[in-house]
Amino acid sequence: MASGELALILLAAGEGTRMRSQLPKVLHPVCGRPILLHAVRLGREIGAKRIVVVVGRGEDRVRDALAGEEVELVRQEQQLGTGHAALRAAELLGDHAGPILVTNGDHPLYRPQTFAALLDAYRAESADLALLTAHSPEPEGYGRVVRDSDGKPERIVEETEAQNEIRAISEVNLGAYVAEAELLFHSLAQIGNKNRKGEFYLTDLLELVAESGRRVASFAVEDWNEALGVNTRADLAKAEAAMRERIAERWMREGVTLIDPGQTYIEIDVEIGADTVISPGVMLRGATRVGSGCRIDAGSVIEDSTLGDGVWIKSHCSIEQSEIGSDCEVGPSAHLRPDSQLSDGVRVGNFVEIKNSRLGRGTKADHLSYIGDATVGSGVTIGCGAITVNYDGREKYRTTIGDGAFVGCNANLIAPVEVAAEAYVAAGSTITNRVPEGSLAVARARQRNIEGWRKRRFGSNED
């Protein structure tokens, strides 16, 4: 066994027909990250210097999903089996000096320490080939690992080719192998397709290497759940549940309180500060960052957003691509749409919607208001039902509200318009012109009472 840098081959060319989806199987997300990207990131964690992805169906979409990742792609034109797919990587890695790990791109649950242990077994035993196995309580569907009289792996029998005595074996192949490039690609080129499916099975690699008298090692994964490959929607749900459990355990170890971990949905790229308390039904998605000492109540969904320290998100809020400063209160049932920015100490109440707006320190919009395309200063009070009217049917316009201003209930601010610092807008006003600093704007018709109108219109109550 030669030394050298590790390379990784990910097999991602399968049709994935059992998913019944237009989306390539390996691009279905598990906890916010495509299945294939889980495998790519794992490769980086175990020190792979080169990662080659074998693609087939949906190549363009796979390429787009891997944009920004340092990977190399090679195409399997015809679906001739996993052995044929792995051999396609010889085009890029035929001269690689060092071990090559081959595995499937549809396994999102492997841990770095599992592959590290496989590589350790490969090196410790000076093996020519090492493979990953598991003792499964449910081996159906997996290739069985057959060992010789000395207990060494000698072949893998696919279930479709297995007789009853082979099917009784509980040790299964997990489709991960380590070998040097020369042995790997030479052996792959020798694989035949004399089987029921007429495919070139990667599993035949073991028998070819063992029969040549070379040394074979193996490592059995401890947690069977890691072995889950995603082939159906049911598998996808199982993978999602297992990953969510891991994520929840991680954040509880880091000092986050999850009142009901099984009913809390935290995606893999989320970050959370200590002493934050999260209620059931909360979803934290994408690149969300939550500060320390926050409270997020039941049913709130936060995506690609940043929360400072001491923030209280009340129940059933929706927050998208927004920034919330420290010590803010939002909700219940508030909606922050993309590009909303709340400075420290802002209070946004029930059924308030904010879009593409900045609210200064200590500003309050406690209920039933719409603030869109607005720049709002510090210490502003926005009354119930106040609206920035930002759209004229063709274009969006901005509203500016200065520090310390007061906007009364049911006021309409027709953009583009400015309410200057310390100005007041009377309740029920429709403002179309600038309100100067410190002044009161009243823009509503004078009340007129018409005596006796009801009786003249409808007659007396006795009729």
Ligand code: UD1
The other form holds:
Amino acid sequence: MASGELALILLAAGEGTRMRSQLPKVLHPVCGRPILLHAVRLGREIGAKRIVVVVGRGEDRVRDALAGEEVELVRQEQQLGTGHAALRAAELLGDHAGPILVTNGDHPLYRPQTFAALLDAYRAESADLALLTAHSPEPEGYGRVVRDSDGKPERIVEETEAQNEIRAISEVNLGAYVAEAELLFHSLAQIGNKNRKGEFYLTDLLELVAESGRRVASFAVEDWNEALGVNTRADLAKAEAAMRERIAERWMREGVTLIDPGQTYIEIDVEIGADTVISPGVMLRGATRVGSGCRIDAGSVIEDSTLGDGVWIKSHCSIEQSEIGSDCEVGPSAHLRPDSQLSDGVRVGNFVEIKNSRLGRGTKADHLSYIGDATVGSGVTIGCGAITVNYDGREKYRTTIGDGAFVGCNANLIAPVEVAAEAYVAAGSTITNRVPEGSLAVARARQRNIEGWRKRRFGSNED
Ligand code: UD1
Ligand code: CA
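Having seen the form predicted on its own, could you give me the form predicted in complex with the named molecule?
Full complex below, order starting with the chain above.
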């Protein structure tokens, strides 16, 4: 009976050649989270007390991506194969008392129940080694599991090494193994590299252990969709689709309406309140939080932003790192850039861009405005085409607009400037000085009509 704490070794040093990418394979995101981070979080969920990540290719970027995670890193200088990579962890886990789960860092879709079941099989059968497999309708590319006449797993044959009758086996190896430190590292040290690729295959572990008469248990994943290892961009798209479906199902269970779940892109860390209705083509990214009873129309992209309740985001808005209070209306085609804060009941209409600005309760900017670096009070009306002129080519300056002010159409507010509470700015004005409370500022040339001009210019028979 195995006792002691669980440790996890994640293999993440590989070349990832088949991705043809500058980015290390394990850092490609699946629904907004790098593949490797999916594996680390899973490790936490199954109660791994220590997580050792084997890094190599793109080590610095992998290290950065893991900042903030409680993991230990070990380097594999040369990528000599999965067996060689796993052995690198001996340095940290050689004396570990308790089961060690070794798994590939390129499987983003595992569920915690699956690893729990693998560990159960390991314990229940007092096994020396437990192996995770899948009966796959598409075994191509995976190692095949060969069983002996009693049905016990005997060896794993990599596809590159396999003859046709072995290729016909549909049970595949998923690259997840459980054993105790002594047996694991002792066996790994014996693995050779006499194979087509000249690599140290971790898969040889099974044959070494089985041969020596030890007990081997296995568990086959129930849902084949969990088994996917990402080697190519096509695998990445499959993983994304599978994870997307899971996330969509979760939110529908929680009371969110997705008009077309297959066309709704909700990343893994997003949260959504009940009775929110989301249209096709919407992308909710990063740490976005959407309240309840919201409506998000087609094609809007919202990243790292918070929405209160009852918010209506109309079609084709782009919203980044912003906060939107309850009962706001935004869009269609509005752009909220980082640090935009809309208080409750704000209305932002079409072709309005807001950046690093705060709009008070019930303020309206319905059409074609730019509001940048501004503090706008409550109940303010920003007319069509009004603009904060916040940049002189070198520095950015702030604009302040007091409660209940009215900024007429096509006004330019040249910052730094203040329009005090209840003040009016006449349409077409270019404001460079403070507008006092309750006053009207008119800053434009007075209209002059030149009577009879057309006739004088073109004569009477011009057409
Ligand atoms: C491996 C298994 C295969 C299994 C499949 C499941 C071996 C030899 N084969 O194949 O039986 O069906 O996983 O997905 O193990 N890595 C290193 N250092 C290395 C090489 C790889 O850390 O030197 C890491 C990679 O970053 C990756 C993992 O190990 O996360 C698996 O390597 P990969 O090359 O993807 O193995 P597969 O060919 O998929
Ligand atoms: Ca792989």
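Rigid core: the largest C-alpha set superposing within 1.5 Å between the two forms. Nothing here was measured: the structure is a model prediction, and the numbers come from that model. Positions refer to the first chain, counted from 1.
After superposing the rigid core, the C-alpha of R444 moves by less than 2 Å between the two forms.
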